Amino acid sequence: MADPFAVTNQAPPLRGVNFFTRDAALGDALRPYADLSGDLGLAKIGELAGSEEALAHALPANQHPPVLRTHDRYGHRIDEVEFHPSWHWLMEQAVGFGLQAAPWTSDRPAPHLTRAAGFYVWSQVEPGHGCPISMTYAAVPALRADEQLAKEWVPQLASTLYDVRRLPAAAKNGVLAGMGMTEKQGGSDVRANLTTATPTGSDGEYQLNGHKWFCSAPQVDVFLVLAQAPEGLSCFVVPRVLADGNRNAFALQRLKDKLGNRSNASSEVEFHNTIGYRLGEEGAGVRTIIDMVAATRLDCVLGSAALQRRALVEAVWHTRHRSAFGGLLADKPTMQNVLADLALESEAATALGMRLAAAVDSAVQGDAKAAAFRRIALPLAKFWVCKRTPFMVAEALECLGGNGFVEESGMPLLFRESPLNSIWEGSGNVNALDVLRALRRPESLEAWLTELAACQGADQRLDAAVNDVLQALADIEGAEAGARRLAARMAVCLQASLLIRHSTPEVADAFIASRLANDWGGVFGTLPRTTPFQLILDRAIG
């Protein structure tokens, strides 16, 4: 007689699995740029990645969200955030790869490519702590503005150690960067800010008063933030520690209580006389902070696939393993649309990711044509790649039934985290109308047709779609009430072109016969019937 106590039928752990290694859709993704195989660091993010020790860190970092501490025993300001020692090891990890501002500084090829594979496989453990790793990345070249506060700032950020000690920037073995930008008045619409800059008279130093609604990640070391200068708008850099040793003037009012992102701290700030340095010219505040916008939006796009990536994992590891109605849940037709389904999402975000951190790479070395192509894909692609994440997961969580709706799957997580990148630099809308802004300037919709002319004629269904938006930009000027569908559409025809291009042709088939359709509903398992989903669900996960 069987013993009813006894636990059958349950999935194993996910453990020992290589993130980077198993990965074909993203060797796939990266190859046309710059041969990454047998590259050891990334394989080495990879095996951490899914070894037991990385996996065991994620959940409690999670589940101990920072602490807000504003004034010591004696009734001192202190303004410092306690974090988990899993964030710590996180977190040291992260910068010990180099995924924060050490492409900048690097002589190797390919860095930001390299870069951004390695964020993708790491952002898998737990995608919380990619925050100022990012703003981190995305401060170098805004900071790249003055030359001096760059020769004052980038080495220590581009640093592999990880110190959390609170000193002078030149006192660190490395520091940090975060951001303070949008205000409880505006939002968005940072032009609306009400913080104001007071030049003290020493030269390129300003006195900073007001508050920042959102300030990403407070812990860290310097800060870019923009404020209102007697000539208008304008960039600041903001150390949390100055030269002297004494600590700026930095009010933490409270930490955000977030849907996701938990392990992250995100605050409210105040400026009391706060020393700030000129970053650019006055007035030009979004001007030089636009670079760290488009940095940190590659990195949503980066994260919004690693996301997907991680959960289309979870739910094809959970049903080959869990049976039900007869057989293996993998086996079942009906799961097998799904799960095929959820790996074609996952793979053109990873296409589009691993394309537009090419593109990093040669428009930093001077490319006029990469730098039009990412001004136009990459709005497309944080619009469309982090729009379609919350439905990715909540499909592939799904997948798992009621055990992936308790936290111990770790697919809560994912979910909770899964909207985020949508809303940060920028919601839909904000992404979308960039699209439009981008398109008035003929240098981009030439380097999306470019992009899309590579595979002219391989599939009538692309052809006829990237027809549809030619169509649909001959009233640009009344554009903007069909601004989402148009950044939809063109987004979809390059992952389809990037698909066609770089990986099987039964995976270029299927995204196109589904996404490009005039009769798809965005529904996960529409694949028609003859989708050869094994192939499909083999090449995804081995």
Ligand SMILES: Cc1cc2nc3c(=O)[nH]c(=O)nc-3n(C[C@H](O)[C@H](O)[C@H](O)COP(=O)(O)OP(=O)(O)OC[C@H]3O[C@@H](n4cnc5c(N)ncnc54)[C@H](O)[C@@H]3O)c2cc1C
Given for the second form:
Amino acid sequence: MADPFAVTNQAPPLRGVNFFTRDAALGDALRPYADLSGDLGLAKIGELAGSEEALAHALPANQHPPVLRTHDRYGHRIDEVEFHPSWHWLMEQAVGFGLQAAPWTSDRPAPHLTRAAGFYVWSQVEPGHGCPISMTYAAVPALRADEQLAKEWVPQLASTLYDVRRLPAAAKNGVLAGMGMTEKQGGSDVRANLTTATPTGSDGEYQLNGHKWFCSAPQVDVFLVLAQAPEGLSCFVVPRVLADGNRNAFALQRLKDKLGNRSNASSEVEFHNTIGYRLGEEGAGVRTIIDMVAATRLDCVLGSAALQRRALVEAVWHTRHRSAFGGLLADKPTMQNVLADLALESEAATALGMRLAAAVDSAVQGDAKAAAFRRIALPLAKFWVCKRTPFMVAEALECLGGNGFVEESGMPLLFRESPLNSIWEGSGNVNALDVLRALRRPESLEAWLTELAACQGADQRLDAAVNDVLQALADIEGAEAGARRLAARMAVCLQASLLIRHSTPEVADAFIASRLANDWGGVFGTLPRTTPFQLILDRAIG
Ligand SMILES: Cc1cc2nc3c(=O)[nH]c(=O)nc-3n(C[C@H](O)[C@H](O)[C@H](O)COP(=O)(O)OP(=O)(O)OC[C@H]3O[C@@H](n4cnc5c(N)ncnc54)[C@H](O)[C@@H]3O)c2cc1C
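Swap state to the form predicted together with the named molecule from the form predicted on its own:
Full complex below, order starting with the chain above.
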């Protein structure tokens, strides 16, 4: 008789998988733009990301969420947030890898693509700390609207040293950035902002009064904040500590009790005569901060692709080690269909994310066509990849059965995080509507078509889907109600085109057969029976 207390048939923890070198889909997604296969920096990030040490920090950082300390023991306002040591460890690694603003000052080739790959790989360890890393990356293009402010902040934001001391920026080894746009009465519609900005008489200096309903990572050093100046909504650089060493007024009211993203602090804050420095013209607030939003939207795509990838790897790993009904789960045809379908979704998300990052590199170099492509592809990708992620992660979680529902598996952490990238930085509808806005510029549609033309004739099903999109576009005026359908179709066509050109024929064919040429209901595991599941799955943990 078998010992009824013996622990058997439990999958071992996923450890020792290099998250960079063993990600074949990532390698294929990067190769067309830069040969990063031998990049030692990325291999190092991948090795640490898959290590026992790194993965052991994810749960504690989330199980011990940040704590707000509004006052010191004597009653002075301090407005500080205390974090678990695991949070600081994660942040220190991410900053050290240069995943924040370092690419903006780097002279290496393809710095944004390389950083995107690193961010995607490292975010698989723990997603919450990606928020301040991402906002620090994104602040730089907006800060460049003002030469003096950029000179003051960019070198510090690009530093690879993690320095949490509450000091003036000039006295620190490195700084981090956040953003404050959303108010109680309006988030998507920032024109409804009520916070005021009054010139102090000193050049470019204002006093801000009002609040922000969401302000994540309030512990960081500097924020880009929207407020109403005399000439309209404007953007301001708000430091936590002023140059003279005094704390700027930054009254943290509460930390949000969130569904997920629990390692990260998201606060409500009030400004009482808070000092801010105008960035860009008065009245040009949205135009100025949109450069920051564009960069954080890219990270929403990359962060969602990372969640999908980690969920996929966990699902494949588990089913390769767990048996039921006389065989490994990974060998059961129904499970193979589910896993292969998850792999397709993950691979398509990764391919689109890296394509966008490559467009950033080209656009930064002054390539107008790359900028036009990014303008249309970014809201498409933000809408679609982020929207697919909760479904994808939920299905991957189910592959672990009951174990997937238990915190120790790490899957609930991924699942709780999975809706977030679709909400912040422009929720689903807002991004779908932004696609319509982009389409009003002829160069945007042309950029999308040019990308699709690269594989025109390669697959009739894709050609037909592109034609469908063009027909839908014939009636773009008043098309708001159809914005999501259009955005989804355009995004899937883009993904299909990337997979045809840069992945294996099996992956591209199965993706198109299910997503474009079928009565696809979006449920995973409904690939045609003839799909070569194993060939697709062999790539999953290559
Ligand atoms: C964890 C977390 C952290 C955050 N951190 C920050 C931060 O650091 N800084 C910051 O500024 N904000 C932050 N936010 C706020 C976030 O960016 C907003 O919540 C988001 O932009 C949506 O704004 P809202 O909440 O006001 O929703 P609303 O604007 O009220 O939107 C509600 C719903 O209506 C939809 N909608 C809006 N307009 C239209 C339209 N015209 N047509 C159809 N549908 C529409 C939206 O898509 C959404 O689904 C954070 C949010 C979360 C959840």
